[in-house]
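Form predicted alone, single chain, as structure tokens, below.
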Amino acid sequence: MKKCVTFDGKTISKNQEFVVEIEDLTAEGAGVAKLDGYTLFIKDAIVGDKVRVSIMKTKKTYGYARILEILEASPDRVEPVCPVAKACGGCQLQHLSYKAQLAYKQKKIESCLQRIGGFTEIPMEPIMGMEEPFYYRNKAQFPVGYDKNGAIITGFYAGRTHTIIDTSHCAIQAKENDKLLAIVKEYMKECHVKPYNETSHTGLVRHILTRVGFKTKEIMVCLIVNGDRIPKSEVLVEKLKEIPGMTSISINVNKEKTNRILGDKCITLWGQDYIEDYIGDIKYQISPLSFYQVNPVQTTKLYQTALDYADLKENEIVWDLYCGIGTISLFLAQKAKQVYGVEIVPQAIEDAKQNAKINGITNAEFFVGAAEEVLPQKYKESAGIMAADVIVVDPPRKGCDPALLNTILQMNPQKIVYVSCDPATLARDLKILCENGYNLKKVRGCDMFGNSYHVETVCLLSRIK
């Protein structure tokens, strides 16, 4: 990494100090300033700030700097609720007012659609914000380790590191977690259970996973461990089951030397191997391995918007691709003639089938496999006559595979509802679909992750007649 760079005749070097004004935010929420045309990225800065910074790293046309002093604070700057918000990697925008966070996320979606998708007229509806942008997460995964004094700590990783920021309270997680973490640490200390050391691959407890049903108030605690058992598990069970709502206590076995958090095997120590909760009127069973949206209040808004955009009729057939445990599929099945869901994770499909059963939904069928393989194969087997009135996609951050997009275009559905967690890959995929027979009719953002830079988007595409 260069310690200095010459840009437009001006030398910019590491540790050099400048006063700059923040003009924009990056997709990851960092401040952007210009230094005679040279771009600086500055963590924890927001639009409207005037700051004195020190250069950290330099590249040919851009560099990174850190704030030394805020000379003039932006009117959108607020005091973070969490004392470790700056160090922790979980919240990037706690210092930005919530109104400004929503405006930033709306602009982020529009900018990607314009810059990457090439759209000039965007049918953008107002972003769906949260009534309470704190204590909204129903799931947490806390890494476990030691501090410098040898005490057991839990918390979250600092941004882009595996250094644990010790915290007994998180302002975006369910409040029940404070007590749950205290009990697990108490058990570990009392029974001499060691945290996992990822460098030496020794120790036992890697992470503590918790889930809280926001409607049912059911609670799950799962210890991810570097072994097949935990010592004196009855001690942990006796402590945890005193918590009101405790429903499931388990361990998850992960003996691999990997950054992957969860292993494939779960062992129930007490209670059920799942909890139940609702999105709207649909009940879901959620195991430690289940993918389930972490913000049930906003998820209801997101899925209801997807359902409204689909505007289903009773005789219509829907394919739901990347369906997970059937969350969107079961919403759609309330209005459609038939829904087919596809998901690559076998356990998720088993959960989807069980969720359909407990809700009395008989018009939903689920297939295991990669969507980009299953849909083309099913279409080929049908000799090109397989029908879909509406196709819903909710892909991972990387977006849709080209083979999947090609098959969707061949199937020629009347409508496509695209749910996205990444505006950049959304824009890329919409460009392909709209260059091949579709119009972008509606776009709406949904803030699922308050105080972070992440945003969900739901779009409606209609086939050009």
Ligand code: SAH
Given for the second form:
Amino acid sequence: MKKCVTFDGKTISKNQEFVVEIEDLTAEGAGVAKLDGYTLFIKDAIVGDKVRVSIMKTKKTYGYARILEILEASPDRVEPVCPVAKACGGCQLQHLSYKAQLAYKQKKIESCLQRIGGFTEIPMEPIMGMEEPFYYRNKAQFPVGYDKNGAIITGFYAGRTHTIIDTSHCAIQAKENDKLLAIVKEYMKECHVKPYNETSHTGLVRHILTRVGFKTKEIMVCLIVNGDRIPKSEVLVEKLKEIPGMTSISINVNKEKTNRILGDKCITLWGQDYIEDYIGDIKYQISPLSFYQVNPVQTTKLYQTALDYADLKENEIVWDLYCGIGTISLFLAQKAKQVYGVEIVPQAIEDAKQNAKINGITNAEFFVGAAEEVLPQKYKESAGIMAADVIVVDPPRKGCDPALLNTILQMNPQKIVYVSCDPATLARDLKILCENGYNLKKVRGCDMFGNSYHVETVCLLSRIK
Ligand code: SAH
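Now that we've seen the form predicted alone, could you pull up the form predicted in complex with the named molecule?
All chains and molecules follow, beginning with the one already shown.
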């Protein structure tokens, strides 16, 4: 790594100090400042801050700096609720007021649609914020380790590392976790159960997974272990089952040398194999391995918006692509004639079918496979019978496969509802759809992950007649 750079005749070198004003925030929530045209990225700085910084890394036209001192704080700056907010990799924006976080997310969507999508008039609706941007996550996976005094700690990884930050209380996780973690640590100490060490691949407990049903109040605890059993499991069970709402206690076997958190096999120690929870009126069974949205309150708002945008009639056929465990599909099935869901992970489709069954939903059918392969194939096979009035897509961050966009265009639905977790790929895909016969009618952000830089978006496109 070069220690200095010459930009516009001036030398900027590592450890050199500057006073700068923050003008913007990046898509990942870092502050942006200019040094006579040279761009600096500064973690934990926000628009309106005047800060003294020290250069950490220099590239040709931009560099990275860290805050030494806040000389003038932005009016949007707030004290983080969590004492380890800075060190922990979980939240990037706790120092930004929630109102300003929402404005930042709204602008992020808008500017992606302008810059990448080439849209000039954007039918933006106001972003759906959270009533309480804390304690909203229903799922946590705490790594387990030792601190430097040899005490067992649980917490989260520091940004971009595998160093555990001791966080016995996390401000975005369900409040029940504090008690659960304390019990597991007590059990480990009492029964001499060691945390897993990823360097030496020794020790037993790798992670503690917890899930809480926000509506049902059911609680799940699963210890992810480097072995097939845990010693004296009855001691752990005795302690945990006293917690009100405890429904499922299990271990998950993961003996691999891997960054993957969960292994494939779960063994229930006590109670049910799963907990139940609701999104809207639809009930879900959630096992340690199931995918389930982590913020059910905001998810309900997001899917309700998707349903409103789809404005389904009783005789309409809907495709839900990238359907996961069928969350959106089952929401849509309440209004449509028939829903077809497509998802690449077989286990998720198993869950989707089971979820349809426990809710008595009979007009949803699910297929395993890549959406870009299944959709054209089914469409062709059925000679147009599996047509679509509405197509909903909810792809991962990389967005839709071009082959899928092509098939969607061929199927020519009246409406497309695009749910996205990345405004940049959303903008790229909308551009293609709108260059080929669709109009962008509505765009609405939804904050599912308060205090992080992430934002979900739902858009309505309608076919130009
Ligand atoms: N709509 C779902 C999940 C959306 S997340 C929900 O709300 O719960 C995106 C999903 O796309 C994941 O479940 C992922 O497994 C799936 N996926 C990724 N690539 C895919 C592909 N090529 N075809 C179909 N599904 C895919």
